Structure formats: C-alpha cells, structure tokens
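Just the one chain here, the form predicted alone, laid out as structure tokens.
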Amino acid sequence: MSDIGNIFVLVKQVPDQSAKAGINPDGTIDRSKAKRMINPFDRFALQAALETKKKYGGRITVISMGPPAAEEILLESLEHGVDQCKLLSDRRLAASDTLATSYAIWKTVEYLKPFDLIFCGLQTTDGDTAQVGPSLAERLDIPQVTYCEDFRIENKKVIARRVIEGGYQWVSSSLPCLITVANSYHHLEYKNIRGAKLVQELLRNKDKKDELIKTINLDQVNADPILCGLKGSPTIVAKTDKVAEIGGSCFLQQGESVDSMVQEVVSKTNILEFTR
C-alpha cells in the first residue's frame, strides 16, 4: 500500500533569464515579448516530487496558473515524469500579486484536494518574494516547511532537513504539508522516454491531450474575481526600471603560491579601480 496518495506541485511559467524581457508602462513584465520557461526554483519542487513517488508511491499534480502559453511547461513536467496537469487560467487572474495569486492557488487546491503533500520552489525568478509558498500554507492552514533541502517520510510524517543561517536544522511534521524546496536539493534529473512519447502522442491526440492538461478558470474553482488579478492586489509597483550590463573585465589567477596571486589580485584590482 502506498504511503502517500495525491502529490501537488505547484509550477510557474517565467520570462526566460537569458532573454530580454521588455516592461510595460504599468511596470509590469511584458511576457508577450519573452521567451518563456519554467521557473528555475520550481524545477527543484518538480524533482522532489517525482523522489517522493518513486521512493513512497502517490500520484504527482502539477498545478500551474498563467495563461494559455503557459501549457508549454505543463507538456515539459509531463515529459519528466509526472501523472497529470492543472492550469489555471483566466484574464481576471491579470497582474495578480503574491496575495492573489496565493488565493486564487488556494481555491484551486481547494477544488482539487485531497493531497498529502504540496511541494513550491523557495521563490520565482520574476518577482523573487518567496511568499506565494507560505501563504498558501497559511489558508490550507497546514504545517509547512520552508527551504528543505532534503527530507524523508516515515509513519505518515515528513522529517526535513532545512537551511538556516550558519548551517540546517532538522524538522518533522505532520501530513497533509507544504515543503518550499531548497535550490541546494538534487537537480531535476532528465526527460524520460516514456514521458517524451506520452507528450508527441498528447500533440497528435487533442481529446487525450485535454484529459491530461485540464485547463480550469475562477468560476470552477468557485473563487471571488474581486480577490484576484488587479483588484484584488494591494500591491503597488511604483517605478521599474532595466539594469543593463555596461561591460567590465575579469581575469583568472592560477598556478602559483597563494600569497603571489592575493598580491597580484590586489594590483590589478587597485589598478582597475583608479583606471574607473
């Protein structure tokens, strides 16, 4: 018998970092015009979850709420492994902020529960508060672990490793929780073959692509439009503005004594400062 049963993992779509992204006049991201991918911090929830039903059994959800582009990410977790996707999806969801987004992902756990476990990456790289994860937590009302970096399960209790400042301590909880993962966990591993063909037949099969990417909106999920999008976020951007990369220099010292090359560093770094 399993020990675990429904696994959620909560997945963002992002502007790709190697990408230009351009802003819009309300300071808001332009994803329109970049590229798109999964958050890099949830790709290491993703890989927690894909450890846990490999080691303890469970059936992996990715959740996920953006717009209909962002199914992109949803057929690439199908590809790694996991059962099946929910996207939440709806023009009201527009220039929600971390209050809104945790509340309409709530009515969307909500809709969807029961599950045992929650897995989110520490923070996204698009607005890097680390907030949505607690929050949600926080309105589930069940325990939560914040950034764990390795964990096991034993008699239906998770015992986690998370980081601190100046090392880690170890924690235990109860089931149902929440577990924000660390990006000092293990790397998502590679795309399977199984996964892959599932994903060129979910491509050539529409109804079958539909059954296993359900897209769902704020009505089905019985959520409060005033609660979510813009309205429903108190959050005000009040200036944006674009760092750009204006050059610079580094160079590599190796190959000698560690006094020589401290010495040597110090030169050169004395030297590019007065030179500035």
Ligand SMILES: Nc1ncnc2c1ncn2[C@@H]1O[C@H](COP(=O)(O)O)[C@@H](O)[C@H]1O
Contents of the next structure:
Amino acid sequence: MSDIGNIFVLVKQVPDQSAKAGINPDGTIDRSKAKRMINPFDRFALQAALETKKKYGGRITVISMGPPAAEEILLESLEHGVDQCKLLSDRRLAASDTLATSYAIWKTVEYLKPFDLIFCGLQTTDGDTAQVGPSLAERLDIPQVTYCEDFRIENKKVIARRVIEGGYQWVSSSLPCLITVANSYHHLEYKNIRGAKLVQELLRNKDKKDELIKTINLDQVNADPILCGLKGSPTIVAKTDKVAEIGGSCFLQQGESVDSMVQEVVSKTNILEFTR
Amino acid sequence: MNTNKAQEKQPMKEIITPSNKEVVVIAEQVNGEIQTVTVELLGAGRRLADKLGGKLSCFLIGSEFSNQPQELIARGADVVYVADNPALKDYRVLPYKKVIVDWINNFCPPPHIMLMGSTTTGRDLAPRIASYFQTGLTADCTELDIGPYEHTNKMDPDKIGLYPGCLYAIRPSFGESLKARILGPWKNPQMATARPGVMIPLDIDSSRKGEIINVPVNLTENELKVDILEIVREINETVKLADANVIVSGGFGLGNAEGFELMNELANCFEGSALGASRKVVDLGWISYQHQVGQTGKTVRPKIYIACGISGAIQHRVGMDKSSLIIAINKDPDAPIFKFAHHGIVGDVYHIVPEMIKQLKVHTKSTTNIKESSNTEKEYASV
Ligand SMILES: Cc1cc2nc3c(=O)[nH]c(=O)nc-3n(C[C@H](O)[C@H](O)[C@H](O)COP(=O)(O)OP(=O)(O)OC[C@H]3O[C@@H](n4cnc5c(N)ncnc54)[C@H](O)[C@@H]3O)c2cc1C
Ligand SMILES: Nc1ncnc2c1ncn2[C@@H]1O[C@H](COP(=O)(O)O)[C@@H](O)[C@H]1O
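Moving from the form predicted alone to the form predicted together with this ligand:
So here's everything in the complex, that chain up top.
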C-alpha cells in the first residue's frame, strides 16, 4: 500500500566543533576528549527520511558505525521519530578510512536488506570527505544522487534536484537509490512528543532499548576484518603540520575618523585599479 | 562488462616502485567548455609527472568535441584520451564512471595517480571510481606533491616497506589549524580531488605537442538508470565567483539579509566583481549557497577580497586566504580575520562601507575619463 518500503539513514557521531578535540600522535582525532553530537550534515539526511516517510510511508532505520557511545545520537534520532537503529560497533573498525568505512557499512546494509532509499549526509565534520555515500552506492551497485536539495517520489522513481556549479539540475533515478542530502535542504524538525516519550521509556527499560537500538559486530554482518579498520584502509595520515599564521602584517586602522580610515586603505592599496 | 565489483577483493598488494608513472587528470567540461579547475589540475599534474618522470594525460568525456583536446595539450597534457558519445554530453555519474573504469582496466599496470576537481562533479564521481578499484582517495586537497614514504607501523605488517614516488595529498584537517599529509602508496591509481582555485595553471603554450587517443564507449542499461530532466545555471551571475577580480563578501556582522544590498552597491563600484558570503549567513538564508566561500563553499583567489562583518573562522579562511589583497571590516579589533588580512578597518560596516563607496565613486568618474581619453588617443594613433 505504501510506495516506499525500508528507508535507511546513515548517521555518524562526531566531536562537537565548539569543544576542542585532541589530536593523537598518529594525526587522527582523539575522540575521547571531545564532546559529541550528531554530524550536523546528517540532520538534513534525517529530515529527508522523516519527510519521505510522512509522504510515502516506509520504515526508517538509522545505521551508524562507531563506538558504543554513539548510542547517544541514536536515542536522539528516535526522539525525532525514526523507527529503529542499528549500531555497528567493533574494535576492529578503529582507524577506518572512507573505503574501509564504506565496506563495513556495505556489509551492514546487505545484512539489513531490502531497502528502497538510503539517505546520507553530504559529508561529516570530522572526516569531511563526502566519500562514504558514493563509495557505498558503488559497492551496492545502485544509482546515487549527491548534493540533493529537493526531491519527490513518482511512479517508483525519485525525481531529485541536485546542486551543480553555478546552478542546479533535476534528475530522475530508479529505486533503490542512495541520496546524499545538501545542507540547503530543510532543517531537522523539533523532536516530537511521541519520540520523546518513547526515549524516556527506553531509558527505564533496557530490553526494549536493546531492541530498538541494536548493537551488532563485524561477525554478525559477515564482514571480513582484514578489509576493515587500519588493515582495510588504503590511506593513512602520514603527517600533520600547523598552518602557519600570517599575522602581524595587517595594517589595522582603528579609533580614527571613518573617512580617514577609508582614505588610508584607498591610498595605500591598489583598490582603485579595479573600479569601474 | 565489469559491474560485478561488489565482491570482496583481496587485501591490497605491495607496489614498491611505480611501474607506470602516468598521472591522469579527469577533465570537466560544461557544454564543451573546459572548466577552470581542469586547467589548474593540469598545472599541478604537470609538476607531479615531471617529478616522477612520467607522462601527464588528461581524460576528456563528452560529446562533439572540436579543439578541446588541443587546448588540454596546450595546458600541459602529453596525452588526451577522448570519449565522445551523445549519451555523454552532460555529466552523469554512472556512464562517466563506466567509461573511465573500462579504460583504466585496459592499463596494465594501472596509472600511478588520478586527479579530479573537488567540485559537485568530482566529489560525485571520484569516490565511485576509488571504490571500484578499492584504492585510496583523498578529498579536497590544497597541495599535491611527490615524495618517499617509509611504513614502519608493526600493527600493519603487510604494508611495511619504503615507497619512493608516493602521492602526497595535503589537505586542511577538521576545525583545527592543521594540514594533514595523506598517502596511499599500496595501491594504484593513488587518487585525490583538489579544491578549485588553489592549484596554479600553466600558461597556454600552443606549440606543445601531444597525442590524442579516442576511447571506445560501451554503455549498458545499468548506466542509464539516472536521467537528467533539466539543467539550470544561474544566468544573473554576471561574474563567476572563481573568476572575479574583486569579491565583496558579507558575514553575520551585516545583521540582516538587507545588508547584502549595501554589499551589492560596493561590488558595483568595481569592474568584474562578485558577491561572497560566509556559511553562517548562507545557512540563515540571507543569500544563496552559490555565494558561499570556504571549506564547504568555493575557494577563491581574487585580486581583492573585502570581508565585511566576517569573523575569519578557519573554515572561511581556507576558502579565501590566497587572495592577493584582503581588506577586512569588523567592529571587533580582536576578530581572527585581522590576523591574516592585509588591511583592516575596525568599525561598523554600516559606517565604513558607505564611506568607502563614496570615496571610490569620486575616483570612478576620473578613471572613466582617463579611459575615454586613452581610447581616443588610440583611435588617433591607428588612423
Ligand atoms: C565543517 C564545517 C565547514 C564549514 N564551512 C564553512 C565555509 O565553507 N564557509 C564559511 O564561511 N564558514 C564555514 N563554516 C562555519 C565557520 O566555522 C563560521 O561559523 C562562519 O564562517 C562564521 O560566519 P561569520 O564570520 O559570518 O559569523 P561570526 O563568526 O558570527 O562573525 C561575525 C563577525 O561580525 C562582526 N560584526 C558584528 N557586527 C558588526 C558590524 N555592525 N560591523 C562590523 N562587524 C560586525 C563580529 O565582530 C564578528 O567578528 C564551517 C564550519 C564547519 C564546522
Ligand atoms: N561511521 C559512520 N556511520 C554512519 N554513517 C557514516 C559514517 N561515516 C560516514 N557516514 C555517512 O556518510 C556521509 C559522508 O561522510 P564522509 O565521507 O566521512 O564525509 C555522512 O554524512 C554519513 O551520512
């Protein structure tokens, strides 16, 4: 009866940007010191999934790969109204780059199949690559629409608007399809009362919580540990450097009259060469 | 047909010395017009290829090409591979991916390095190709280099060894003032996308010689699952942000969306100007995303960048700090932007900018006069 069956959303827990995260000697981010939150870009993906369900039906499963603490963001997703969550958590996933991440998530998706739509954020604020979505679509051998800022479902197809340089395009794709949602999409709605009540209940009832937030490991999804984590990652961070501060070279005008400050800039720079 | 990569691959093999030193740049074209980012990548690719002692090639996909391959040679390519087919006219990820992977599968061994722009096209396509070949890909690089790498990490014994001639993919790292050098010498092609507006192109040299090779195109139903229904490019964008001489950029300090009217007025004082913005005001909907400068927006390198009410957060800075002259207007003398601007004015944008417009307009008239008189002189001279 509904147009859409399973909807998967990929949500990652990232360090809060406003709190300073430490850097490990190997150049990766030390997650233990930082406050954590839902990757801001994934909030748009969550909103896209919630709107899809509202309009076309379906059941939303959030998939996240990360340490057990990532449960926090899954509870938050439930408050926003998703149906269930799967947390892929395994020590052997440590130090995964985007290829190893997309491998592990691919195996999880294969395990949870079938689905009609997968929503991803455009990118994460810690990895910041925008690669996991397309890399996963390639492994699943399905079409993708990246930088999506609007879409509708029609005749078992998704009609989507995607950002391109200098404008946008409308495309039509068959289902199943993977969509990465641009940050020009609608902001995530407030938590709903039903979701909030549900989470209150889960905090009291561990069995029910374990049912709605199911933690799974690599063996359960039948993933080869050699292709995960450090071993499965073809890239490494070999070195990190501090970006040199330019500093000190700025001619700072302050406390003088407005016209004399502007006069200084006009006379001391080549700005006039560019006037009409 | 080789769409059956969804099987598990063997862990990567060791390749100590590169046996195919080719560097490949995947070109971007819009309606047949080669995009600036491609020309920049050829500049960067040329330096990498020379350092490696290999050749630089460029892969051009589209339809009805004429002199574009020659243009790519004049910009540094030794070889241009051309895939020309009506189905490839506009960029679509699946057919473009198929053409590239089919062709790379002909290489034995594969090319050493493959580069794309980190545009909405490159960031769509590159991860699919990297995933297909199970190879490393570094996103959004701001520097590229070649150098040796010795892997000693005992946790990962299979990779231990000395690797000369690795791609150093260098990019800013999250929210910190750090640069990370990322390598993946174990598997070729070593891939990276590079931020537009950062790499330096070579001058056009039409005397350069190169080879043009046509590539066969074999598409199947599988690649035609996505159709383009409509393409809209902003026509009111008189000057593209990437090509503007002067960028007037507004931030949260403007206080409201109407502040961009004042920005526009200032921009109109200049020839070849464009409006920029910080992400914060784009998120607030004061101006469209196309104007966003920074890590998740555009990287720009104009002659003059005027930052009005912008604090200068690292994510904004990485998109504009290569500008030749940065003028910052901010009412907070401790704003981080003053650490890297060339000229700073401490004050309210609504006091400073109107005064600036006034002073510029005084000069505008006189320069127009000079231009007119010099035109007349030229006319006389040519008579
Ligand atoms: C992953 C990630 C990616 C990001 N990508 C980008 C990006 O691409 N581009 C980007 O810009 N940001 C980006 N950001 C956001 C960035 O961190 C900052 O939040 C943002 O740049 C701040 O915008 P702003 O300078 O306009 O606002 P604010 O930081 O709020 O600064 C406003 C400034 O205006 C000054 N001011 C206030 N009133 C006046 C006045 N009347 N006259 C003069 N000055 C005044 C204030 O002193 C202040 O310095 C990103 C963040 C993250 C985490
Ligand atoms: N560990 C993870 N768990 C769940 N989703 C992820 C994870 N890493 C990346 N993603 C998804 O992939 C998108 C792009 O991430 P990235 O390639 O790291 O920039 C994110 O917005 C998420 O939707």
